[in-house]
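First, one chain by itself: the form predicted on its own, in structure tokens.
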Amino acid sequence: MKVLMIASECVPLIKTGGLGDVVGALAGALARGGVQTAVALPAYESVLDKFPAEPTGLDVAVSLGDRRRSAAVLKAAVDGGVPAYLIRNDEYFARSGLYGTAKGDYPDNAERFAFFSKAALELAAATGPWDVLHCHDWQSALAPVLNRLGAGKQSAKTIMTIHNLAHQGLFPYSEWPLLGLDIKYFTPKHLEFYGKINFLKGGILFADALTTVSRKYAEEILTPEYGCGLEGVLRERQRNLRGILNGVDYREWNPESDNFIKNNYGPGNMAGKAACKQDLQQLYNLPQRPSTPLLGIVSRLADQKGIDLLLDIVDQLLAMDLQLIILGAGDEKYQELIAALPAAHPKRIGVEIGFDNALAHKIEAAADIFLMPSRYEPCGLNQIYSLKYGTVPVVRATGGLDDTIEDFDPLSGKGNGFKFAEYSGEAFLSAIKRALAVYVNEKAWKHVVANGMAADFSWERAAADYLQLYRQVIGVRAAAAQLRA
């Protein structure tokens, strides 16, 4: 089987978030399972500056309205030698940011990613045949549309994976000529969305199958609360929609081999975790008391992540005998409020505004409890990292957080964390208090920690689920939505 991933990010070459992690790790896991896998992505300036890429001798050219634009195809490698085809057009991709700057999105993003989707299909035609084109998020969502309408020059089936439905690729009608599609497809039955072009809507309607990154999120996006205006479209395709939980790379996130942490440790010997806790307390000049519960947060500072709930309860929380470490960056209002907390609560809290991968590892290893009060969370990775590091998650029961965390029951001994359902500071604080009540019971705490460390959320498991889906799509053509002329 041959699978080409089409995506705007892929680790280790480029990432801004979970999308890049998923594409790189999934490609590697599929390849290790015997699937002939490759990735197509833009040749961003930062990729070419940092990673070796060889010319392939292949050039691709596509039409954008009345213009022709071309790209050279370079080749790099990800995860164990998986080929990564880099589509190089410096006019579009030789920029400091992927999608925009601090001032906002690039104004020509419709043109940039229409070009990318078209060029990726030309690349697929030149390097194929491929059995599956696996497209990720709005940046590649035109590929299933163009492929089904005959511009793909091949018979490959298409999979559209939605990583975060809130990002859809919305552009004004004036950009329609870039797509090269008949105007009859600019209707509510197709790519039109309240007078705009919606790239992701097109991918949802025209792909042979749809996935998203957890079972619960696949259910949530069918509702008005989480559907971001596309719940009706998704309900049309519900029989072709499947939630496949993301995996994590235990080669990178494993306390037994982690090079970023003070001491390595594992289920059979947890002494190293205490040393990691002391190291982080010292780093932030917090009292080095082993028995004081240390809570950790590594997060974007944004509404989606429930930072408003944290700020609602932070004074009550830090009035307790505990310590809190926060690492994150995001909305300026949240950055300013959180940066001011250490002055208001000395010796209780440490804050780092920004992102530091080494520090993220240190927090996972050092913390006793990890907080994720997300408003919504398609999958989430930090709660899964936390389980491996013996750090007990407190999460809101949404999306992948609900799928991966089972509320701990002291009577039965089952469960690996603590959940709350209502989106309120009161419910969040109550869940933290339940966790702290178990923390002081050494026997029960060891039980919940052990449950979490025994869990397996490896990419091999997720890759097996994707492989099963690929086989289904290839074997039996998925029923696409009824597309009216």
Second form
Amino acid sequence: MKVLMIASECVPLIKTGGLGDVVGALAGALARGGVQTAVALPAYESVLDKFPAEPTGLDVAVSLGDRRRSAAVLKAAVDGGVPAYLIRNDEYFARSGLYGTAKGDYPDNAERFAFFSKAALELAAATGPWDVLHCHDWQSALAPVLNRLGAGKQSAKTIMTIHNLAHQGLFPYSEWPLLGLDIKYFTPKHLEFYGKINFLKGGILFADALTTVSRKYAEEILTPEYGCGLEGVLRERQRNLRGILNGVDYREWNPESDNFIKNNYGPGNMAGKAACKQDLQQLYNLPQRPSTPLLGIVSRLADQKGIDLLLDIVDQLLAMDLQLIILGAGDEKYQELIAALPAAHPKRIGVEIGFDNALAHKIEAAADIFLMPSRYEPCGLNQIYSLKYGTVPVVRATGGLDDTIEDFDPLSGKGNGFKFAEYSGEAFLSAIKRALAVYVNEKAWKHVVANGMAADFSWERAAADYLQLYRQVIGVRAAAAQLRA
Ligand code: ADP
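Can you swap the form predicted on its own for the form predicted in complex with ligand ADP?
Time for the whole complex; same chain goes first.
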């Protein structure tokens, strides 16, 4: 079995969010499971600056309208030595950002990622044959389309994984010549979406199978509330759509071996967690009281993450005897509002605006309670990390949050966190209050913490599900070939 991942992010080389975590870790887990795996990735400037990459001697060239553009292919290694082919075209990828700057998206993203998808298919042709091309999000969503309709089509089956349906790759009709496709495909039945070109819609329609990153999100995206306008197209392909919950990389996120945190700890020895809490309280000049509940947030500051709910309730929350530490970066309006909180609530809150992996680990270890009030959440990783760190999640029951968190029932002792359903500050606050009520009952709290720490969301399970899917799509092809014969 040979699988080529085509994606715009992959840890450890480059990540802006969960997509990068998933691609790198899944590739590694598949390789450990005996699948011959590689990743195709743009050669961003920061990757070339930070990681060793060797030339492969391979060049790929593609047409974009009436232009020809080429790329040199370099090779780096990701998890466990899985090869990452870096597609190097400095006109497109030697920039400070991946998709844009703080001011907005790069204006030539249609061209950059049409180029990337086409170049990845050329790369696949030169290094294959591959059984499966596994594409991730809109940045590689033209690959399934062009693999079916384009000039260089191959026998490989394509899988399209949707990590976040809100990002679709929408571009004006004037960019159509870049795709090199017949104009007959610019219709609502194909790639057109309210007068624009929709890359992800193409991937959804032309991939052999679709996945998304949790079971609940796979259901939700079939509805107008979560479907972002693509619910109809997704319903058409419902039979080929599956939710496979992401795993997490416990080599990186494990309090027993984490190098970023003050003290290591584990289920049998929780003293280290108290030391981590004290360390962070000190860092943010908060009173170092072990019994005061410490709440943590690590998040992109975006509408998706329910930051408006947090801002709705933050004054009421901080009127209680608790502490809150927030690490986040994103929308300017949220950054400003959150950065202003410590002045209004000294001794209750610590805030860090920015992206800081070490601090993310420290917060997971130090906090008693982790907050994720997301409006929608395809999978979510932080609540899963929280479980492992004995940090009890309070989450909204949506997408992967709903799949991974079970509401704690003090009577039966079952459950690993606290959930609320309605998207309102009131519901969020009441879930936090339920958590705090259990927190003061030491025995019950030990229970909910232990339940979370015992859970196993490692990649091996998810990789096995993907492998089964790959076999299925290849099996379909084999059966079809037999029929023709
Ligand atoms: P999303 O991909 O929607 O941002 P996920 O929960 O799936 O959300 O993944 C987010 C990943 O990015 C996690 O690994 C999380 O720790 C990390 N992360 C998010 N914001 C920050 C930040 N400000 N600093 C450090 N890490 C962050």
